[in-house]
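First comes one chain, alone, set out as structure tokens in the form predicted on its own.
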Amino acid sequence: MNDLFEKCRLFEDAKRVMAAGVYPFFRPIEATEGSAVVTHGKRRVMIGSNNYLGLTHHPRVREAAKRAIDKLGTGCTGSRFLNGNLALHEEIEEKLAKYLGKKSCLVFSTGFLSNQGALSCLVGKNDVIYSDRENHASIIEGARMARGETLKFRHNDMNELERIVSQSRARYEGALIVADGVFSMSGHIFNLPGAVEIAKKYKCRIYIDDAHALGVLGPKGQGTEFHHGLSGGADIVMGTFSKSFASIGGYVAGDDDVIHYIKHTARTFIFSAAMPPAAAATVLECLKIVEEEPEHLQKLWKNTQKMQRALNEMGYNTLGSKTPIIPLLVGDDMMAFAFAQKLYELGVFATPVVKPAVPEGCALIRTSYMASHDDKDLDCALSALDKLGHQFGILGNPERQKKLAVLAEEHFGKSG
């Protein structure tokens, strides 16, 4: 018999890391502003956050927040079903349902949970999920919950997807095809026009998680369905409040019996606090900018325009993405942890992403854009980049970039 806790201490892939004076992860944030944080003393351009819209330090928002503390307290102390559910939860609800086209919205404390309990309860022993390799963890989460089986399909790649669901689907009751509307490592955009042929074809169902789209695709930022046009291509829309909507929580949408039985029957839903009222006040406030004040998500778009055209112009492989999820491929471990830290004292925070969450030898710089950043916030950003992509040989260096890009089309797949 074994210690159940050996495995705690022979674990030694942080440490090793830390040893080496590159650890990059749990960085004390002792202030923040629309654009930048201040760490260990010193204010650094913020190119790794998920605030889109830069509505974290928005007046009206900060205000909401504040009111609902005045008149609700600091917590719910409890889960929905029974004493923790919120006017401003059903508001939510309500509202959220209207501006994304569907028929009824349920709001969970969040997205993670949204994920695990609407999958577990919708998909039985005899169903089945067809997953995007690249989907997030909260799906493959929600997967492993649910007591049917999992097929994965190639990232973005409906050639295998439909090639896989012919030759499955009769084995199965229902089926369901899940994947990130905008994928959060890649910022690849999920082809839903493709799936939506597939799943017509074979009588499957569509499930989007628009964690990185709610805000920032489509034209009122309503996510991945209005940026392709296809309001109601997809059957199960889930999102959460924790990026664009600068709050913490997460939702599904779709119609209302699908909503009504996840709502008594998912237990991540039934089992869980309710948001705080501070939260809900803050999503409820970014809803409503967010179709009052169209200039966030336009100089979002014109931020990310910028950096896009300016990184690919310096050389680095963004691996196709068209959103302001940015990521630059590095491609070993190692290199992208010392990379982050020359970053961070250069005064730029951005985050790499290395295995288990990307494949092996396909490490990341995952960066990301806001509509709070200004120009001088950018260059100061586009600047360390040019000098650290030089300095570890990322940049001028045609041979080391011909064999990223091999690994970034047999690992990452097609941009969508």
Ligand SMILES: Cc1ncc(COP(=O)(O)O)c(C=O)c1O
Given for the second form:
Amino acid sequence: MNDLFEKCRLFEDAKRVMAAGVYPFFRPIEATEGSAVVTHGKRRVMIGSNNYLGLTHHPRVREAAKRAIDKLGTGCTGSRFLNGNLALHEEIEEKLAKYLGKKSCLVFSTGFLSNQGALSCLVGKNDVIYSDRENHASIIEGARMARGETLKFRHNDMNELERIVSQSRARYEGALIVADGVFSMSGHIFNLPGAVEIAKKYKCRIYIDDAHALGVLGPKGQGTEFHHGLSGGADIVMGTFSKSFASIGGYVAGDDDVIHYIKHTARTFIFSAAMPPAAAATVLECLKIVEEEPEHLQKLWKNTQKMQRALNEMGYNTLGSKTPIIPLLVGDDMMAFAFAQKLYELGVFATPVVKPAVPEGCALIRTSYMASHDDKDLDCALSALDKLGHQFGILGNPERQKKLAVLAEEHFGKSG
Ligand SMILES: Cc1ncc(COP(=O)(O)O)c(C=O)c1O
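Mind sharing the form predicted together with the named molecule? What's above is the form predicted on its own.
All chains and molecules follow, beginning with the one already shown.
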């Protein structure tokens, strides 16, 4: 017999990073203007947020949230299934389904709960999930909760997906190919056209997590399907309001019967309290803004292109990202922590990503850009990244750059 808490006393990973003075997590934000934050009393340019369209501080969005509090109070105090269903939730579902080109939509309290709930109720004992190896943790949790099996394929590798599907498909009843539309760490775009071909050939359904694609990809920010000109290519599109839509909450969208089924069987939907009124009103206002003010999407891509060009020219390995998530491959975990700490001291906020979020030895500095950044912010970040890249021997060091290129090819593959 052992004490249950023994593992807690023995857990040293975070303490070691704290002791080295480079712990980058849980930094308390005292104030924010969207593209910058104040932490430890100092303004720092934020290049580690998912606020892609910069809408968290849009005057119309703030006003809508305040009005909702005045009319409906601060919380729903219950599940939508019972006492917490707001007319606002249903209005989001109707408008979002139209925007996404789907028949039906269901709003959950978070994106994490959307993935957990939808995957676990859809994939039964005799079914299978084919899951990209770089998928988000909430997909992994949903797949674990599901009663069916999960088979993983190499990130964005359609040859391997087809090989695995062709060898295994006959053993299962239903099959679901699941992938992030935009992968949260590499910034890669999923090869949806390739997956659609495989799905047709082997009778699989497709489920896309558009957490980082909503508001970002496609002519009006409708996501991965629209980026590829493949509206209807995925059977289910899931997303979150915690990024471009400046709020909190999640959704799944698809055909009427499928959404009706999820609505009445997903335990994370039925047994968790509904997203609060201010959060729901925020989402509705963001939906209006993405339709009425295309300048935010245009500015996001202008900033993204500037940063992609500059960081690649400096010599950073950005894993070939073509989205506003631009990872900088560093390699060693402790080096990534030290790099992020120095960056922070130079007035730039970005977080390192280490194992298990990325494979061992593939630590990144995850940078991401927003419509609300101005050139001054971006130039400040670039100057700090240039200085530190040389200081840490990542830039101007062909030997090291070659090694990082090999790591990138081996572990991250390509964007679709
Ligand atoms: C790809 C992906 N899916 C799902 C989620 C979960 O979304 P939420 O923050 O709404 O729980 C995230 C958030 O980090 C994400 O990056």
